[in-house]
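Below, in structure tokens: the form predicted alone, a single chain.
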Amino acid sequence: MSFFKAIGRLPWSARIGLLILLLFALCILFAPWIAPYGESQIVGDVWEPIGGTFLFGTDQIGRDLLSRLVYGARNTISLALLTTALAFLVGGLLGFLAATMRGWVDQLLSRFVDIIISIPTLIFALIVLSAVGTSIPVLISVIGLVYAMPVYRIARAVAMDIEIMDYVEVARLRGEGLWWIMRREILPNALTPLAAEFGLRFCFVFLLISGLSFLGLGLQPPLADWGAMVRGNADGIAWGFYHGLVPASCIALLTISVNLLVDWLVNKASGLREGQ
């Protein structure tokens, strides 16, 4: 009960992107469950009409669209949640490091990741994965090493606000360690702003993954992928089927959610009200 009444004191536009991710997870879930039929399966012909048979017509060789969708909701989501973490894992971990640490271990690590951020990401990526593959883990660790460059800045940015502090200098007077001080002095006074970047750069990321997949260098077939759906359908909108417009409208939905959650917990991070 204590759920819905929390639910209740979210602002609508909250509460609207809460229930779309929450669509969303279950189908991360229970996507086998939920499809109608499996993630490969042909089930008709080519680009049978939407509202037909079936509910989103079928793909450009006559998979049932909805099933597909689903499935590529379980992909392409739970690839952008990891590597989104493993991103923050990696530039929080070395932000607060060079916070904390100060000195030459600051400036390596400053100049390191200011060589990566001026490489453009969609070129550098299709450079790696050019070059090294496409697996699902080699894009995990190229996509999360290029966006852990951007969460470093920020964590780093708010663990020198909070390293300043007093209760901080009086950890270091204790005799507490570095990860001490960084786990238990740093991390929790750092979670709200780092949430916050969480939301964002899980659009960043699921949206590159998604290019990808588009280019064809994100996940391979026969697994659904957002982005390569949108490939796949894309030449039948000169034939007049419109199909490649609906996983480009999930890309769209997932992206606004998120964003409208995150918009949420800025404001109320920084005191504002709803409508202001």
Contents of the next structure:
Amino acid sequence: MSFFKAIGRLPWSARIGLLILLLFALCILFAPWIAPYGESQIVGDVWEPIGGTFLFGTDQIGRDLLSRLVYGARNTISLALLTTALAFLVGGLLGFLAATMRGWVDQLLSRFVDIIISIPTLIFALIVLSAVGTSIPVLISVIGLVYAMPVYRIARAVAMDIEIMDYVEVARLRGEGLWWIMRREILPNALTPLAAEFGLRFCFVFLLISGLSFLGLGLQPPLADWGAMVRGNADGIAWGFYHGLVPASCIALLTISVNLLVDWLVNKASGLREGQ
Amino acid sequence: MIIKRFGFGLLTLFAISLLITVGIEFLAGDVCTEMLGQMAHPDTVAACRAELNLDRPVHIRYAEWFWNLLHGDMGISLANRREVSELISKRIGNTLFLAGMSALISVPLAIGLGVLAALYRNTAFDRVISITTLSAISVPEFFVAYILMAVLAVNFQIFPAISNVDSFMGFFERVKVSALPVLTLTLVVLAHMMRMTRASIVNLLASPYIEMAKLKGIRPARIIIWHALPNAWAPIIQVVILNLAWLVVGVVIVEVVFVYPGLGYLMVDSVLFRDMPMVRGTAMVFAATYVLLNLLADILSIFANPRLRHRG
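Next, give the form predicted together with the partner chain, keeping in mind that what was shown is the form predicted alone.
Time for the whole complex; same chain goes first.
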């Protein structure tokens, strides 16, 4: 019951965000059962009208757009989640390390991050992808590493605040190792601020991935991917076939609902801090 | 302090160019074996490498490339054997036109709307603006672009859907053709700048001297424009320039949407063809603009805030 009570206490904006995210989560988990047709199955004519036999019509080569959307949710969102997780793993670990060890490790890592961060992310991703070519592991590691940089900065700042606490000093004097301090003293206390950050970074990663696949550098066909679907169907817009706007709205819907939830999280966290 | 900041900016640029070169070297493998295929005769490969200057060690090639760069020479495109610097200089004017027009419209509009939103804060006007801008920030650029295209180019047919500008066009014709990309970029940066303007003014409204002005019975509009705005300049300048820097990157996708012959389109094309000299050249231009604009933001905020000017 307490779960439903907690939802009842949410502001309406967070409730809408949560509802939409649940919907997408269902698509990710049960894609083959929800989608009426196969991922790359050609079922009709090119650009059949929206709302006819097919709920969202068909795409530029006659595949059911709804099915593509459902599978696209699975591919695009899980790719972005994996990438964000990698960014937080690498960035968080290095950030904690820099904050606990200080000295030259901190200096070296921080200056390196300063340089990488001064290259715009999209440009950086374009350079690396042009050199290595596109494949799923490359995409995940490149974008993950690019976004590990801002995560490093935040993790380091958060950990710096914790590192000066007395209990960390006590653990040091007790003779605990570096890894123990990072895992048992710093991580639990840094988790809440980093959680809100995760949502925000997920949006950036998601937008970058959609942007890249829009440019033809993301997931390769016949895999369904929202960004690539926008590009593929966009030619129709000039003739009044608005099918390309459907996957584009899905991208917008997802980022807006994540933002609504993050807004609520941040408000809640800062409200708690004021109450202390 | 300004000189120190400037030096750091130059150092960053140098480090970026080094990073791009080494990165490409490491990751790209051998361009020649890739172009000629695995089965090519060793002599052909050697000839190709000699022609592309690939037969010398990396650090010498980097030094050479850097030296040539200082003289405005960025090498030859692999795709069509033309000078990289010639192709870039042809396109860069178009991109600057796009970014400049968007900046010209969005900056005054953003500051004006931000001040208005701060003045009428917590009213319906403020809330409408806040929700619109929040959604404008969180959607991808191409979404905004295609919506505009569907409404303004297809439904009402006011502007052309594809902006193929050329150098023979007059100013007004050029403005009309590139109206949609300019509008898209404006909308996307407007939202962020406006929110920050509003936030930095509202932040200041809690300070004692504003309270004092209020108690003296000065009108709210006058308080905001004469008392709050001058102190809010530093963060506003910062945000405006950061958004201009963002604009430089945002053009990439918007140019692709509208098939606008600018630098971003050129870069995406050369990435798809894996034309490395071209990628390197365009990437350097983008990175340099970005770094220089960030530098400018720092220097301007030092000037706008007298307290920073006298600190070590």
